[in-house]
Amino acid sequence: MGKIVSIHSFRGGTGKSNAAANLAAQAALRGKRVGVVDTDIQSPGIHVLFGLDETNMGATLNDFLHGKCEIEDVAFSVGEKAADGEGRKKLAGKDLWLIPSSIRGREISRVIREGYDVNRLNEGLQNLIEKKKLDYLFIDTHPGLNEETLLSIAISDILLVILRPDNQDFQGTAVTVDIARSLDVTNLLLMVNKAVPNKYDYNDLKQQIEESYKAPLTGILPLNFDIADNASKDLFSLRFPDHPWSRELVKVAEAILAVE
């Protein structure tokens, strides 16, 4: 069976969509069978790191959840569809399939006014990796705590939480923390993203993360205008390989696949 693996944040504008999706395809390129799933349903996103947008995105998770197909039928297959950009273009032949949320106005309005069944979508999930015989599927994870959010820390075999160095991810973090112990997550990861260069000494700032949270700190990814320049056109990591910041999101990749 395979694992599941939630990357969350307490708070949004982490960068965590984006390492979500470069996660995913680090796997994928290491010859994993991987899905990703958009359920920041509120504000969707990681469709467009993988080149979709509404011309090309079929069928979404709104649909599935609200009883209009079945979950594989969402599954968009990012390895046979590889979309134009000298990062993803590597994806090409790679079992990666992506489940996106809907990015029509009407459908996000139906979500925050009516909900959804996350019995349904817990079934879904599961229904996912059996199908698609999946050794990994990433979950990318509304920010913040909600009844959703909890499902999805509650079924992760890993739980990546990624923070910035500032005192209110430090406050919001130690709280997920402590909820996800309390739901016995067996596996728990943290990243940082967004340290500004030499103003941390990494050493110090990784000592200090773990003894705060006592779990181990998988990467320090640097705060960096090459990232933004990228504006979310390409999958970074598979772009630009030997950046500092690939080179630190590969390492948070190997710890999520070292994990047994």
Given for the second form:
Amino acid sequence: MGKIVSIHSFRGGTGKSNAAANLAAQAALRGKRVGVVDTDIQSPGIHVLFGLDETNMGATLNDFLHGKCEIEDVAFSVGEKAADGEGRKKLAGKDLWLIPSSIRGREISRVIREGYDVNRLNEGLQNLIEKKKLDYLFIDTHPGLNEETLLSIAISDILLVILRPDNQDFQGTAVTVDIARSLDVTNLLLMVNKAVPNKYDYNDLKQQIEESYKAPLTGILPLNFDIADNASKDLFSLRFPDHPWSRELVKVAEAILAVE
Amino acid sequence: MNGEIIRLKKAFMFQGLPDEALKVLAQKITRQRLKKDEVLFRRGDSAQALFIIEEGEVKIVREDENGGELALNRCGAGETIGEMSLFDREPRSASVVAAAPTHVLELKREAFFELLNQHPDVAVSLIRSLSSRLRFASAYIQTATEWSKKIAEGDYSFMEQNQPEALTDEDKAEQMLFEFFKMAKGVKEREESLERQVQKLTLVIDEAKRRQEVEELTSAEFYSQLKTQAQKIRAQRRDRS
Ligand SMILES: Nc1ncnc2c1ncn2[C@@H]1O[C@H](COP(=O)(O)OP(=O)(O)OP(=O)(O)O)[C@@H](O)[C@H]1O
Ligand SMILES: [Mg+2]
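Can you swap the form predicted on its own for the form predicted together with its partner chain?
The next block holds the full complex; its first chain is the one shown before.
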């Protein structure tokens, strides 16, 4: 059975979308059949990393949620279509599908106004896993702990919580971890992103984090201008595989793939 | 025999000697072949001969305390090495290692002094070469002293001005200072790493606030529904697979 991996953080801007896209790409690169869903319907972002914009985005998750199409119709084959971009090129022929959220203002405001049926979303994700025979389905979530996000946490087999090394994120992560445990999430993994290189004793921080949250810290990814400069336009870890950020990301990917 | 004389003429020390003298010399000289990194002699060895490099290149080296090798100079074809010990009777002041496959000619002490007696010209050419080495050493010491003073003051600006590749070939002394340069770089890096002493970040969590937020979420009406819903979904997934 395919595994659902939710990528979450308590606060916004931690690097969820970049992590979700790169982790999915790393899994696909290793021959896994992989899906990525943007459930951040209010502020979608992951499509950019796969080279999608208004001009080339077809059916979206919104269309599916509003009953206009089936989930398979939304699945955009990255291996077949988005093999442009120096990093993305490496995914040519791989089994990776993206389920983007609409970036049209009208559709976003409709979702914010009316909400959506989380059951239908869940049903769609299950169907997608079966139809595409997915090994992994990565979910890029909306930050915070609203009802929709809580459901995607609750149904995930693996939850990856991303935090930055600061006290606000430590506090928010504590709440997230408690909620995830209360929702019986069995595999809880942590990842630190935007760590200023050489500023802190990160070995010591890792110990504190693991002790405090009782979950493994699978990678400490550096804050780096190159990533900001990439402006989410390409899959950084594929484009610059030897970069310290990419090396740490691969560790996180390996930890996810190692979960039984 | 003729070929041998032509080869001896390439040695700076023998330039200007009549062919007759070279013929005599050729019989007293023995040839050694060194592989790259092979040691010709070591610092502290007692000295019985001098050497002339016929072909290839050698490094004059001193070992530092850490077992590292500090290259003091390099000598190539035509140059004479090891004559100092023959004059002052002290042991070898440095080691000599082949920097490339090298041929050296060995001239024993007695033969050397005999040559000097018969051909004072040779002594003049030797003095010339020793003088140039002395100049080299003075230049080396002067720059090294200036740099040491700057390092002591924490001023590393000379490292930017003197990129080792920018050193001219003519100024051999500066080239050899490359070793010194490497050392200075090490000192600088150590100092910088001490400066950016990593801080300890203490993970602080307000436990009361944490409990309160979790409590608010889990007591919300939708939460228990969500929990049952999630359990149902999980059971379904297990059944379907
Ligand atoms: N390690 C890093 N170093 C520098 N910039 C980074 C790093 N990781 C992510 N960024 C930048 O931070 C911004 C936010 O990243 P991203 O969109 O992946 O985060 P997010 O958690 O999905 O945000 P949101 O909560 O808004 O959805 C982007 O501009 C991205 O390029
Ligand atoms: Mg995002």
